[in-house]
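The chain below stands alone and is given as structure tokens, in the form predicted on its own.
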Amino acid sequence: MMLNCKNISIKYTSRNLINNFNINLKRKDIITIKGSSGIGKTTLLKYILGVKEDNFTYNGEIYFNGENITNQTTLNRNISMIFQDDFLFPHLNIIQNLELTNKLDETKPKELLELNNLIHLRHSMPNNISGGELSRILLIRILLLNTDVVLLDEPFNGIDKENKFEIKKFFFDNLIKNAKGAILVTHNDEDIYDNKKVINLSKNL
């Protein structure tokens, strides 16, 4: 077992967002959490990452390989996240952005760009690449952080249908090839990786 969330409940002021959420994530697992906007999906991911927001009340425990990490900082959790509105540093080119976060061998940023046919972007500035290219670069950046668990917050939002299939394949192939476990949150059935590994969240009234 890698990541285990037990009885996670999240309340915003007096409103219950998440009730008794449980998940067991193994290496190379890609589990989808599906639910409508405003239901608390991003807040749940942030809590798993180690980020608590003001005016929210949190309960439940998070374990990593059997160790209770509920009160550990994000830096100590071996978990990384691609946020819905994630970005690259605009004053750095692509390879510089990747080198900044690289926790692997110093040749790895260039190697991953080459393996994924993106080496031609290495000297491009972030404002000169497409949305689809940005999505791919953000995933490469996460891989360079070298965490065992990756959290994906609506990573395919805003990507046109023509490119979505290819980008999804890029994401999932890279996650599995690099032996990551991933939790993907989405409101869209098209984004699901494995229909047998879907958790549906419903709105609490």
Second form
Amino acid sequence: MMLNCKNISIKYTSRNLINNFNINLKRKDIITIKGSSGIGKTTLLKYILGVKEDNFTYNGEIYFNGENITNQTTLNRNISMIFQDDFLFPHLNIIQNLELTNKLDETKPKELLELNNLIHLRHSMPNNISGGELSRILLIRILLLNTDVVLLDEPFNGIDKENKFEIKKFFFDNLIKNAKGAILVTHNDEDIYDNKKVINLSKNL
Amino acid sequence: MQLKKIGLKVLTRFFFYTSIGIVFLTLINFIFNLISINPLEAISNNLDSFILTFTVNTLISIFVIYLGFIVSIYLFDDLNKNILKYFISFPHISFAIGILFFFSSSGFLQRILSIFKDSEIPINNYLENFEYSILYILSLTIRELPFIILLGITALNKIKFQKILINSKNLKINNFVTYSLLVFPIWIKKMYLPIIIVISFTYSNLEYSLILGTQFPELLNQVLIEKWYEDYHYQDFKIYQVTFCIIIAFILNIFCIYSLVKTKKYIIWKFQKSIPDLNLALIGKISYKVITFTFIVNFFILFIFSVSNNWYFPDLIPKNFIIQNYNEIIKLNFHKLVFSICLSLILSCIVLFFSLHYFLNKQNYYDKILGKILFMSIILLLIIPQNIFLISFNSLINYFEINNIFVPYSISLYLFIIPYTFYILKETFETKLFEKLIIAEKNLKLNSFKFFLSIIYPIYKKVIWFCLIIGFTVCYYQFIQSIIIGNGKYSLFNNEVLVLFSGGSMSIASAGAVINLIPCLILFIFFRGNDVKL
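Cool, the form predicted on its own is there; where's the form predicted in complex with its partner chain?
First the chain shown before, then all remaining chains and molecules of the complex.
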């Protein structure tokens, strides 16, 4: 057992968003959470990450390898996230962005860029790369951070159909290869990794 | 109606082109005068003052930038930050007097200490040389911080500060590295102009150097005014030698700040993994408390001294409260107060009227060149130290042998209102919403006046009033204009406070300092446009 969320409920003012949500995530698991817009998928992921938003009420507990981490700060959790509108720090080039968060060997950022045929971008600034390249770099940044759990908030939104298949493959292959557990949030059935591991939040209400 | 429109168009164009013409003519005259001086001789003649000015002002800019940044972060989510708007309305001259009365050898601090030490308070009002330099740095830093903090918070909003914070927590980057390596470099890019405005002010202000005392070597801005009095009309080159030193020190100061920012980024990048998570929030909290305390105590001291009949009362609070000092000032200087208020109001209204007309009709009437030149001259007016500009402007007045000084004096005042009014309106009106409104006006064939009253004013009334208040405040607190241009003939009440201070009666000077801050303070209290973006 790696990540275990027990009876998580989230309310926005007096409206129930999430009711008794439970999940068990193991290494190399990629679980998909499905649900329509405004249902609270992102808020749930942020709560698992440790970010609480104003006007929301949170209940339930989160365990990581048996340890209760509900009250731990984001900094101390072995969990990281790729946000829906995630970004690279605009004043640092690609390699500097990667080096900033690298928790692995010093040579690893370059190595991962080379491995994924992105080494030519190392000195580019974030505003000079394409959306598809940005998605890949964001995942490499998270892999360098080396957390055991990765939360993905609609990471394939806004990517054109031609590149989507390739990027999805890049994401899933890298997550499995690096033995991460991932929770993927989406409203699109096409993005589901494993049809057997899907939680429909609409039914959870 | 068509004739009226054309008339207004011509008038607005005349107003702005005249202003631009004066700015560029003044600057060309300044450059022309600089060419004739020997740079090495200029520096060597004023070396001590040059070094002191550069050191003191660079330190002020460093403190203002870093403390401004840290307090902006601390106050980002804090609702109390609106109190800073009232601090901006505090006149420099009143602030400097308050600081002196707190720290001088017979000041408020000594009176507090004497309670514990049981010692007598010396009867003088001077500062030692070292104290003077420290106080000069301290008072200018604290006085300029509210301006930088308010704009700093707006800049944090623009760079999506909250998003960066959440992202860096997600990426397990500690707070200190986040603030100094990720937020600061983006924040500072949005803050270059306000920072240069502050640096420029440190090179042109006279209030602090005149109030807090004189010493050898003096600051360049003091030397400039001394030379101005000594050599006026006779030895222009000596004056321009000092202005050359000011320009060089000013450029060096900016270069020094720029290098410091770059070096700091490099050092933090190099040692990011080993840097401990310093508690910047605590530094921000302490700095904010010190700023608030200083402004409130400053007002308190001025008020206490202004209602005492004898400035040398031995206690913290005088035994008898009197209002004679106020009566005396009203009796002697009421006309100056009315003159300052009326002139500031009229000039700020004129600038607001033409600026509004410019933005509302920009697409109909104006070529792009006017906009670009106007913006360039506004930036120049904001960043060039005022004293340098005014010296050159005055030599133009002499050259053209203008006898009626009131017109050029008024021009010298309103020229410095234009940048602030124009800049705030630019931020407000160069938006998509405003563009849509202008298209709607044309589409619905609305009458311009009706369109302004029924659409533009209700939507933007807070910004329009804010522009007027800022314009009024900028004009009301001008100081060196009356020294250099008006030659004392048309001085504002702000200048009269210095005259009262030099007159020796500290109680009367305090009353003058209190009266001086009332008009702008009232305007800021009544103005509740907290959502106006600076």
